[in-house]
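One chain comes next, on its own, written out as structure tokens in the form predicted alone.
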Amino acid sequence: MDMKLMGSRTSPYVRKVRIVLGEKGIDCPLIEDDVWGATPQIGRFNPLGKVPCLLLGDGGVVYDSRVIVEYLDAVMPSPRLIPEDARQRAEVRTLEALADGVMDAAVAARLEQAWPGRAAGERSQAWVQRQLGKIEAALPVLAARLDKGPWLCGSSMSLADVAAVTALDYLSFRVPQIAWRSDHPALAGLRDRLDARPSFHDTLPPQPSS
């Protein structure tokens, strides 16, 4: 398939997808982008300026993780990641979307602490506190889901395993307070064995230099 995927390594939505398109074995350069930087492309493609971006060979684009990733399930549908059936389709998209809102909720709380459009004095510690809540919420409601097995849904690896140890792996790159390796073992044990598959590993956010 004839695509480009538009984004950063760094943004969590983005990696979402490569994951996705390394269990695919789909071949699909990145195109990096910093939609923070001060040149960023990505508005020629998606008016929101958001990434990640799939550009399709007719000149087609497709953006939002959730978009892209429910596209590739569908042109690429082995391995599948999206349940055919419907109840357990809208189980793994509701897992999906919860995953999604942490990353939603540390992004947030990262820009909030760290945007330097924004000065010391004009940030607010309370939506901080609010989106690490939201986090906080969260995390217990994902654990939960392995008391009943090896996969948080299903009997196989399915996208809501993906989403999760996505939004643990930039927990742990950006929010680093929140302890959720040793609150929630059988999510750490989750993460941990996902990391054993290139697609997992090979995707990790790039790590600062010492």
Ligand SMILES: N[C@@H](CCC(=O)N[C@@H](CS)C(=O)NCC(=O)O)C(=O)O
Given for the second form:
Amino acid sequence: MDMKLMGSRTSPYVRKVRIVLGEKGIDCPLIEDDVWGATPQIGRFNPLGKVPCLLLGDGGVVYDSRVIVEYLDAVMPSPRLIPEDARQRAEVRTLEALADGVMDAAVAARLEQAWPGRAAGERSQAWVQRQLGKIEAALPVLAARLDKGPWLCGSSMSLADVAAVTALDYLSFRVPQIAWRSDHPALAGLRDRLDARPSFHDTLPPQPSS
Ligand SMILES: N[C@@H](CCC(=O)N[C@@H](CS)C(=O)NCC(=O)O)C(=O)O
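Take the protein just shown as the form predicted alone and give its structure as the form predicted in complex with the ligand.
Every chain and every other molecule in the complex is listed next, the one we just looked at coming first.
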């Protein structure tokens, strides 16, 4: 499959796609682009200026991460990460949306505190708290899914597990004040189990630089 992925090693959305690529054994080089840097290239492919973006051999582009993973699951169905059954599919996609929402809130909280384009007096702690509240509300919902079995949905690993672990590792990376491991040991167990897989372990974000 002739495709390349544009993104960064720190973006949780990019990592979600890279894990799916790894699980499916798809060779897809990463073209690194720093969306926050001085000369990002992503705007040539995605007018929203956001990564990840999948560049196809025929010149086509696919974004955002949810569309990319759906495309990958369709063109390389083994192992299947999004169930075919409509009800189960909706369940997995809803859990993915929940995990993506955790990432959205974590990214928003971090940017509010750290984006250099915002002066100190423009940063709102109330806004940060609002985002952290979303994360604190979502985590117990994810954790409760593990009362029934080892996977968030169904009897094998799905995109829900991939997205959830991606979100959890992003919290450790960028919002370490959220004590998700001690608050939700079942999520820590899922995360540690999946960390044994190269697709997860080899895509962990680098140590925080700021
Ligand atoms: N819903 C999108 C979110 C992508 C996203 O927000 N990516 C961030 C990197 S973590 C980005 O490129 N931000 C640049 C910007 O907002 O200008 C997806 O799932 O792909």
